[in-house]
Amino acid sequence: MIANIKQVEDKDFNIKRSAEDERKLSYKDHVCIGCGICAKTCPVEAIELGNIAAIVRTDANISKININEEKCVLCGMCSVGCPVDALDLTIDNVSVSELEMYPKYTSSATIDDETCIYCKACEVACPREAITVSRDLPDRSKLVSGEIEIDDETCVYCGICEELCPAEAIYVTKDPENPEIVVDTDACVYCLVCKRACPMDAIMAACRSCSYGEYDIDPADAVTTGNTFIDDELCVRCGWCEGVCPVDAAKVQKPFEGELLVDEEKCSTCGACIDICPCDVLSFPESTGFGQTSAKIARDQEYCISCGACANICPVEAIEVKRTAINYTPTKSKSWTDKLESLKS
């Protein structure tokens, strides 16, 4: 017997089986991509993808893909076959993809944080939020040495450094009964804009750093540490953070290889395929003239996953990917081997 138990508030749902083993069958719709991979590989064609456009467009609260629970047979052809892993068959409690037997894709995506400079590019660059960066920064008092001094007898307290000071380290009391000015040297950067704008000539200041090179000052005191952290339920393996890296910290396995192809003449400029496209791989075209562009659609297909989400949403069928290669483990089964080699187009 299979019984069906939905979350409604998070339209994801679990299908449950016992019988020798317990088989539970999970989905999580917010990780889901609308790729529509897990009705391909259905064997009993217990899986529909659903209405991605609506979903997309009006954030209407239905999942993006219906499972049969009469049909469903728990075999878990669409678990292994989810490239962001929506989907999850468990047995006994375990994962299949932490069972040898079945086959997974040989995606991956890391950051290795002895080369990363923790300059966050990557972070900003994921398309999915799936990029944590987290640094300390240095002590910046002690990547700057110096000296200031301020001429009470000669300063009149016009608050004029005050204003300029980029550092914001100069505060000045205006009060006529008890004017005050102080310096916060642990955030004057010894600039000397405060020196050069006194019109009482009322500041003395010297940069050692610049005056004498960098004598005083310790390397190691101008290291940024930190930690990256990669959301595995979110990351696609688009591959952004391996573009954008400056210093080769990111590397990127995708699950599919392919070519994404765009008929010009059918596009009807829509941008529904923008709008689902996991990776901001597609994007309108900027003008070349006036009233001109190079194209329909852009697209970058370096960071594209072949996940074919923007076919299944297009009204007028004017995309089409082709996957080329499919990414997984070796497998005895000739069924998965069949049913992976089938992504094929």
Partner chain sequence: MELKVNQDNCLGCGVCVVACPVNVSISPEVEGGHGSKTEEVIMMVENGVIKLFSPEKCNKCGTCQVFCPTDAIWLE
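Residue numbers count along the first chain shown, from 1. Superpose the two forms; the largest set of C-alphas matching within 1.5 Å is the rigid core. Here the structure is a predicted model, which means the values were calculated and not measured. Compared with the form predicted in complex with the partner chain:
When the rigid core is held fixed, the Cα atom of P127 travels less than 2 angstroms between these two forms. A272 shows a C-alpha shift below 2 Å between these two forms [criterion: core-superposed Cα displacement of 2 Å]. With the core held fixed, S145 shows a CA shift of 2 Å or greater between these two forms.
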Given for the second form:
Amino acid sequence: MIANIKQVEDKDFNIKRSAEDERKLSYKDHVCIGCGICAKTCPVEAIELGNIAAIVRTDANISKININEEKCVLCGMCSVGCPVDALDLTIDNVSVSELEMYPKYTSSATIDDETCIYCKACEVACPREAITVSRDLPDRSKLVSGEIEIDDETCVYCGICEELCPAEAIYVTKDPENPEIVVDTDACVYCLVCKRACPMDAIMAACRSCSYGEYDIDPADAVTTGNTFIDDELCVRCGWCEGVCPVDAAKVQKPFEGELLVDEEKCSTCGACIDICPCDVLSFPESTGFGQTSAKIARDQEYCISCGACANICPVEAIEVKRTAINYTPTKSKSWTDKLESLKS
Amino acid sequence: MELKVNQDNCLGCGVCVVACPVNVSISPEVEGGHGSKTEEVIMMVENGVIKLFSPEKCNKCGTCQVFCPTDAIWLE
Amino acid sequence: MPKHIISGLKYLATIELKKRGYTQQKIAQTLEIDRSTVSHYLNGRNLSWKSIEVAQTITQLIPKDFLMLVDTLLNDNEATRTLVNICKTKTFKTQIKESCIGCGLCVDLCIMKAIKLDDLQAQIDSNWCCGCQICTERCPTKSIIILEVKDDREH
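In place of the form predicted alone, the structure of the form predicted in complex with the partner chain is requested.
Every component of the complex follows; first up is the chain already shown.
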């Protein structure tokens, strides 16, 4: 008879059914954000959400979700419903996210390398550490617009220039017998601090204008090149990168649109929602002054993906996440459309 | 997962009693550091040590464990 | 004995295919038997009438039992499909409800290979459906309806 086979590896697992074609549902715990959408969408109630708060806060070695392989029919609704692709159903090794008949969230996150200036603001801001920016800086010596020269006759080897040089480009040897001063032209940035400070006026400068263009800077030499990488597995399409990007190179489309509401009366500031939020949306606000209290939980709605993990985890039901729109590619199947629409609240 | 206590480790400081969001919702006066007026709460300090009264009400949020200075209360 | 029942079924199938206008060669190919055997069957020779009686009884069983029995006797999925489809005495009307989620469980379960998926909806080829109802029983969303249409054949 046809039966599902479950393979468990640490906190990950997969469930397989081989017949006409091979269906395999795989779960990756480190990707899961514990939002519980899978449990809500499963048509056969095969998915159970664990005690997410305890699992996240106590480092317990337990999977965030569990799937009963005897109930699971490998339909793939959890795979399509998962906003972070922690669950993935493959049919004959092709992910349903690549099969046209299956709906798919139209969420995405991209960084345009043409526009990017490689400032790394996104890398720092990304709450999932999903972004890597690697860059090649221009050759500093090519950006220097002049050169200094020291008149050995005038120089008294006092070392003032050496002490002041911010680029550590000047070396003075104060040997009374055989004093010496050396300039490392590759390190010198032609700031002329040495020239201004020299008590003997022993430093001469050859600048752009007096060298007839020898030190003109080619703009091409001043460009920082590089590339950016977004780890799709970790990215939750929260929009932090887009929000902090100074040149609009990062573009993010979220899977859901919605609103996050906190009931100040019920909230007891336990902080579970802050710990679970995959997008660093929630935080404890700082007091604005002595004896002044602010809202119990501060929230930065701009970066909320409306996944509902905070609402699920709250032990006193103080949080409500209202989803007003679900962005997905259309499907001909009414049952699938109904299921995705049911994520609205 | 289950809520567990180790009375030998407990200092009886009562931080867990106050921090527990469920305790506060059952007996709001504990938020101010006062003892609970009812035994309906999950946990309370009795005779200087923590004691579980209604552990079945625990929502497994782990807040008590986060705050306990001596690891005397935890989820397992 | 199992061999005799299969022979009986193949006899019934031979008669049925002859009625449909198949040539002896085509019948032999379809049922994977010798042409001489086909000839014997059609001339009423070398037959155990008892086996035919048993075979007839089997075709009248409820469709699931008929299918499972043939499947067990033959232990060959393709041969089972062919024989059951020829010898079945009933036709079925099939309907898939919109609640179908396209999980494909029915496709995998259908011994007759009558079901395929199209745009996340199951589609049943009623020509191949033997009415066993295995799919309707196991469908997680109870989206399959299979109804018997009429008793249109007599052996």
